[in-house]
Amino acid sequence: MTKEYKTIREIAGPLIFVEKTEPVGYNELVNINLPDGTTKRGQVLDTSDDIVVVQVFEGTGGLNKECGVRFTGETIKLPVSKDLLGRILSGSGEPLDGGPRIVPEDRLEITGAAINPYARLPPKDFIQTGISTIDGMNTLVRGQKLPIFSGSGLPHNEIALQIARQSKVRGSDEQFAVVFAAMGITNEEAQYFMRDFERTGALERAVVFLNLADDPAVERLITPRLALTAAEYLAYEHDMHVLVILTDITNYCEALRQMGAAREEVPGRRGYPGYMYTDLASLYERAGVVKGRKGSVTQFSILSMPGDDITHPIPDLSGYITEGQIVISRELHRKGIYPPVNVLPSLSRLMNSGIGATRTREDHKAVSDQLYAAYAEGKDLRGLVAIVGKDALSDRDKKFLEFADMFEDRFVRQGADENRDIETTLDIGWELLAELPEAQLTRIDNKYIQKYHPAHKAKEEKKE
């Protein structure tokens, strides 16, 4: 039986300060017994010879200096089994769906570890999300970490759910699962997520963790770690390919800042802790493909940029750690285009590893490059038209100006339940490129133009 200490010296925000304890470990679990017989849980945040700082998960309301504190000698562990699939759990791993507690095959520490660089395999398998702007222009590859940079009021939750529903590895009968972790969301958003997962049947292959806005900020710090631990278990013990969706990383970082302020740490940029880069890396670097293991963990983390500022510390640091970004555009959203993905600042650094003749189609890279170049030129011309007027443009320029509108309307725009395979995406790309003079398709090899260009395909069909 562990000792109970009644030596709480101070209660500050979500923290309690306990004096004169035995040696305790960092991150150790703590039980706090209230005078009314109830128990709250906490975790050791800081330990020294004189004082132990404990962060309390359920908040410090109702605590006083008479409460008893017991140190359990254990760190936080997630009970795991294959029965996790199809479950909706709270941000601390408790069932929210009315089902029983998980009967564990194992209990795993949630801190985990980044994958050893030597043990990593280079990602190369294409994941089809069914969204043209991602599959065609910023391809997601198995084992990649690819964040979505969004803003407040933009439909990043809808995009996350569409990716969760539609994602699959083509030409493979391997098991595919989704781990969805939402941090700091409202009750309304939580209901929306649960309804959507149940309506579409996506819940059967998903594990959902929901940390609500009115839950303690401390819990927000363990939610993504619980999700990643569940993902690693399914990937490396059950050979599943797991897509982890974390939303919203900004709420996670706000919780980090809140905890830093409570501990009276010296703040870094904009008040965030100086160790935020390392902390985010400890989450992002748990994605990857490991040598000798069949399973993999792929990450989509969603973060809303405060003030739509891509130089804000959260997107800035995330961009350093991850392999690209998908940028959600407020301008496209205002035009009523869904999903409003702006392909120009978006980037997938591993795209070239996951596309080509054996994985998607031989013309994929060329079509993507040509679409990007033509759309970029069309968008530049919009700025010119605002100054000199459309009549001042040459016929060639007018074609590119029209192309930008068509690209947004036919390639970017698609239904929330529209699941396009990669061939459909590339064919739409070719239909748009057919509107430009063939001489302007400078980024596509002539053999692909002869094979896939609608005008040449029509000639071939007539011959037959």
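Rigid core here is just the name for the largest C-alpha set that superposes within 1.5 Å across the two forms. Numbering follows the first chain given and starts at 1. Bear in mind that the values here come from a model prediction, so they are computed numbers and not experimental data. What changes on going to the form predicted together with its partner chain:
The Cα shift for L393 between these two forms, taken after rigid core superposition, is 2 angstroms or larger.
Once the rigid core is overlaid between these two forms, T21 does not reach a Cα shift of 2 Å, moving by less than that. Comparing the forms between these two forms, the C-alpha position of K451 differs by 2 angstroms or more, with the core used for superposition.
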Contents of the next structure:
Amino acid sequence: MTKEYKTIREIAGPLIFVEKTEPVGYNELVNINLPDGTTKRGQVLDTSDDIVVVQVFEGTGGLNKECGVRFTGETIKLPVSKDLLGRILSGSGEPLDGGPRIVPEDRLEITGAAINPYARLPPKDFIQTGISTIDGMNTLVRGQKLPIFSGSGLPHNEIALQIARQSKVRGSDEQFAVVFAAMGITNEEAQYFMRDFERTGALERAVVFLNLADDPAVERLITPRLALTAAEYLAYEHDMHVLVILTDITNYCEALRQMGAAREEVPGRRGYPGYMYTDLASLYERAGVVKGRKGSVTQFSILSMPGDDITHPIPDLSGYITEGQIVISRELHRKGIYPPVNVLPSLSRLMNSGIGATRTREDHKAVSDQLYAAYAEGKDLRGLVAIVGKDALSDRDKKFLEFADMFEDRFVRQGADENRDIETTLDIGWELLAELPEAQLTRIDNKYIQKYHPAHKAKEEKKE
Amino acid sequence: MKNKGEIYRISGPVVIISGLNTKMYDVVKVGKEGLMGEVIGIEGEKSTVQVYEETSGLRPGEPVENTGMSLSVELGPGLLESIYDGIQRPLPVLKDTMGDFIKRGVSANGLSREKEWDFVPTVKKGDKVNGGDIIGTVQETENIQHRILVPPNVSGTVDEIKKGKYKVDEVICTLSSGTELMMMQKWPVRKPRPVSKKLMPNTPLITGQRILDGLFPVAKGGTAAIPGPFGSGKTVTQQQLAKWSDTEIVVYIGCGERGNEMADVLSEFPELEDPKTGRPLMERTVLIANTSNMPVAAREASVYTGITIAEYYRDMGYDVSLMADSTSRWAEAMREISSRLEEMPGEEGYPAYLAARLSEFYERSGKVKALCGKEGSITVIGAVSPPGGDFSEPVTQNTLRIVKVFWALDAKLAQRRHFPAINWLNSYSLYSKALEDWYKENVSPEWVKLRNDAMELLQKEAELQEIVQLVGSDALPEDQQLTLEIARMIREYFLQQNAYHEVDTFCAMDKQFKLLKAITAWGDKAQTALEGGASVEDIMKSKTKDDLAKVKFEKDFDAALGVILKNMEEEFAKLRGK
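The structure above corresponds to the form predicted alone; please provide the structure of the form predicted together with its partner chain.
Below is the entire complex, every chain and molecule, led by the chain shown above.
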């Protein structure tokens, strides 16, 4: 049995400082026994011969200098087994659903090792989400990490759920297993997710980790790591395709800042710790496909941008790590358009490897580029119209202006249960492009215009 | 002298050890597992060490051993086609020894000790050799001949030289002083390799990217920075440069970037052909991948590992280009370690020595006369990832003070899918003047004028656009409307380039010249027609104008352009007829 120390010297925020210990390992798991008989858990942040700094996950409320501290001699591990599916666990991995404890097949370190880049397979399997703005213009592929950049009061939860519901890889009926990690979201929001999982039967193939708004903030630092460990286990040991939804990354980063402040670290931009990039990378990078293993981990995180500011450190650092972003627009939301995805700042870096003749359709890239260019131009013209009025525009410009409106109304807008396949999405794109003069379609190869442009397509069909 | 000590304190990648006699930058083996680390500070009995591997589970009191060596790379045949982590451990070897995930406590040699190379001597017994001299060659890949060099600090008379198949650590040459030379040599990464003289760069690095070669060229041996917010195409541009640059050797450093992107490079490079030699691009490439979730101290080292390998090939007389994606991640690694050391922070938490480290690094570029007498060069192209796309932050600003070429990526251009999203108004190249002679001689005497006219037109467009924003384009006089149209053609037909299109991904200098010339020719003809009384509306209907938009995608460019030029003549003749 390990020794119990009663040598707490100082308690500051979520940290305790313990002295006169035998050598304690860095990152080791710690149990703290309170006078009232309860136990809290923590982790070693700094260790030396003189003093050991421990962060306490459940918060330091109720702790005093008389508490007993036990160092377990091992780092934090998650007991895993296939029975995780269908379970609801707390943010630190304890069952919340009244079910039995997990009988582990294995116990895995939650920090997870980095995948050797040489062992990775470049992701390229197209995931059809049924949402035009994503499938058509910001295509998601299996093994990608693509967050939603949203803001408070925007329907990011609906979109995330629609994606979880509709996502599938074409040509296979295989459904995604979902690992859902809530970090500091409200009880109401959590219930909204849970109800939808139950309604659609998704819960059976889901693992849920809940750290709610009133749970300790420090716990948020391990919740996503538990979730990703579970996801990696299901993907790499049980050949499942896993979709991980982490919400909300902003709450995670707030917890990180809180810890940094408690440790009196030198703060970086806006008070966030200087290592936030590395820390976020240790979460986001745990997505991918590994050579020779059947499963995959795809990440779809939700991040609410403070003040809708995309240059805020949280979305900014995320954007540098993730493979693109889906940006939700308040302007479109106010116009009553669902899903209010603003395609212009949105991006999927892995799109090009997931589309094309063998994966979606040969004209996909060209159509997407043309839609982007035309919509960008139309949106610019809106600014101009506000100054000079519509009459001052040339006929060409008027067409582009109209195009932007139609694009939002027909391509972006769709129902919360409307599941468009990729062909439908591209065909809608063509219908809209057909409203522009054909000579303006400079991004599209002539052979695709002949084949897919509604004007020519009709002729072709008549000939046959 | 004690070379055994023990761990005193652990805080993330920073470990403090006591009781060990160390020098700055000594490599030490930390803990029972012998994790690799480097001494970065000494205070009294204690030394501060940055550890290149994950430190979870390490305990105070574990043993530490000093190797007495500074962090070095192994240089010799076998570097090409390799993929290393930040401290030159080959990733395929790591995969074999520890599986799909990077674990720790595994050391691996940078160069294979098993493989035999066919050594052909170029010196004979009795020859005097000095540091940096070539003593023999090895055919490393189909097109690259590896020149075996005498280490820079060694000289003497050859006593014995061998010929035939040898491993990199077998003796191939003995000097009369008894010094034994192998094909492999080691060099500390933080120390620049010596050269005999630095020269002025005077040849452009041809990249096959129109906006770079055409408007903002970088010279071989020069330095360039690509700053841009996320999603503006830094990585794609860097990869295009790695693929198509006309240097003999390419060193690509993925420093703190995405794992999937590195996987993409790894699967793509062996498939792609070098346009010059027709051989797989991988055969001239060294990749260094330290992704964002790999240990941060190794990320800090990766940039030095890369540039030392580049210097080694330069010393053989090769032109080398080095891409570092991204130097901001490198700077952040410095910041992270600095804050763990509780150093006094400079601007935005970066250490005060940030500017010094950046300039030291970029200064290792250049065109040189190597010790062996041959000329070689290193062109350094660094990506910068400014937070929020704000170029006023310390890494961008300190970089811009050093580099000569600035390719400013622009999120607005990227959003409308204008790629490469390099802003033609903000970017600059200080080599343009120095390279003019080369362009006149090797491309065309007309080139410089053509380029300057195009730049002027783009500048004029920007001014006119401001007016258009106020009054609409119809309110402009006809000749200005035409100017706008020609500028648009330059932007869309010439500057835009599709990295994913099989033909357009690379554009030779000759093709760039012809394309720009054809667009300008159309512009001149249109101006003449306008002056001759034709209406803008009629001119805009020109079919050859639309044809010019797509001619860059044609496999047989010259033939297609020929047809267009012919049609252009006829079209404008007709306009005149009206």
